[in-house]
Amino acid sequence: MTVGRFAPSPTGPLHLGNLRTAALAWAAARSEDGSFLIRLEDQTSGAAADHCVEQLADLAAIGLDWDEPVTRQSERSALHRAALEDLVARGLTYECTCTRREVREAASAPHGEPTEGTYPGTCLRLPAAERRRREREGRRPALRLRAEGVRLQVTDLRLGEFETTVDDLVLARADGVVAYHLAVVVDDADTGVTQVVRGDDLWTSTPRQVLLQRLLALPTPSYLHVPLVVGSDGARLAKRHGAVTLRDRLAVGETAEEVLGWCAASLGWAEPGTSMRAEEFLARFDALGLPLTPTRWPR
């Protein structure tokens, strides 16, 4: 059975292309008879409580539903710390003492085939000079994985095939925090999802977490990148570019079926004005069907 989810990150109200995006996997697991999944993914920076309430009543209000109870990332540190400790085990991870500057000139020399965000393995190779001053400095290793270089293809429903050398990505971060790719691979291996369907933002760095699939023997799940919406300079919708949450339309006299009418407009599947409820939405979701390049707000 299809298992499909929504994974926010808590810190602040979802806007219009959040929305959009939690509608879209809403209604691509629904159209298979599946059920859906809300995971709040509050170990991100700035994740609060309240925030957690709000989305979910925005969720609620465009008309999505969810078949079991909302789960947490910060209550699922253990299972995070097992999967962490396996690949420690295997000889897998390195410790890593690079500052965010260092891993930015070290990723923008030239190095081979450049990668978005690509590490090139300084830490592997430092000297034990340089070793012994940063220890000095009371530097905290973050742990990366050892990737070594292999190469991975994925596939996904909108965008097809992409290629890429997988880097040595951080698994845990300085703190001890688990870090993002490793935490979503293991929550949705150990909720049973099988569908994930968020923001194209995401489709270059799903070959990390299919090789992080790989290494732990977790299933892979079917990827379907949606298109995102962006403010009128281009850049992900964000709080600066008006009112773009649920709240600031119904503080302008919309109405959430308008808001979720929007979300079906923009996709070309309604006529703009449109008013539309969540069953309706879920009648005209077509996967293939999506736009391939992201939607201006305000359009």
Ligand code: GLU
Contents of the next structure:
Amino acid sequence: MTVGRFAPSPTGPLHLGNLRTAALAWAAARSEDGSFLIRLEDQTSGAAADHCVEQLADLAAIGLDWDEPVTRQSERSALHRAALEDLVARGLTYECTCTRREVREAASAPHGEPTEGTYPGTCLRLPAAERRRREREGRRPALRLRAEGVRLQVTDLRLGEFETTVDDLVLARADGVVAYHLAVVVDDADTGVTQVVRGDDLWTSTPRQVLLQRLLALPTPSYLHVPLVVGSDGARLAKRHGAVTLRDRLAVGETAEEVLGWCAASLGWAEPGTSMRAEEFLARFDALGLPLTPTRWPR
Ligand code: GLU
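Output the form predicted together with this ligand next; the form predicted alone has already been displayed.
Time for the whole complex; same chain goes first.
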């Protein structure tokens, strides 16, 4: 059976792009008579309890429903840690004491074939003197995956196939918190998720997650990465773009049905200005009919 999910980071109120992604994730699961879960990814700094409550209220206000009690990533750290320890015990990790700046500089150095943001494995080959210098500075290590330049191909319902070299991604930050990619993979598998629908900003990271699934012998869900909503400047939608949250839209006199209608219209599934209940959004859901370009707000 299909098990879908929406996994927002509660760092602020959901904006139109988040709401549209949530509606799509819900509709994708429901269109297959599947169940639908919500997981609050509240491990990151900046996640506040009141944002959690507000986000859930907003999802309910546009008519989405979910089947199990909402899970919180912050309450699942024992599971994340167990997966991390498994990888450590199997020799699949190494310590990294590079600062962000050192990573940035090393990643852009003209050697090998570094793709943007890729960690070139500096700490795997750190000269002893430099290692000692960093120890004296009291740097605490992060843990990285020993990916060994493996190439991996992933498939997305809308975007097709993508193959890339997986980098030595961070699995645990220097403060001990298990990093996003590992937590997502562990949580999705543990809650039986079979279908991942999320913003297409995460598409190029999917090979990292699929590699972790393979290393941990976890199943790979199906993926559908959906277009983002961006501001008129082309940047990811944010507060500075105006009235972009549900509350903002209600304050300017729209109803929740009009907001959901906007979601459908912005995908070409309804006339602009339509009001829509969740059931109608579901009836119009068409994974393969999703546009290939981001939506600009305002229209
Ligand atoms: N929490 C992530 C976000 O809000 C999404 C994670 C996922 O869907 O895998 O961007």
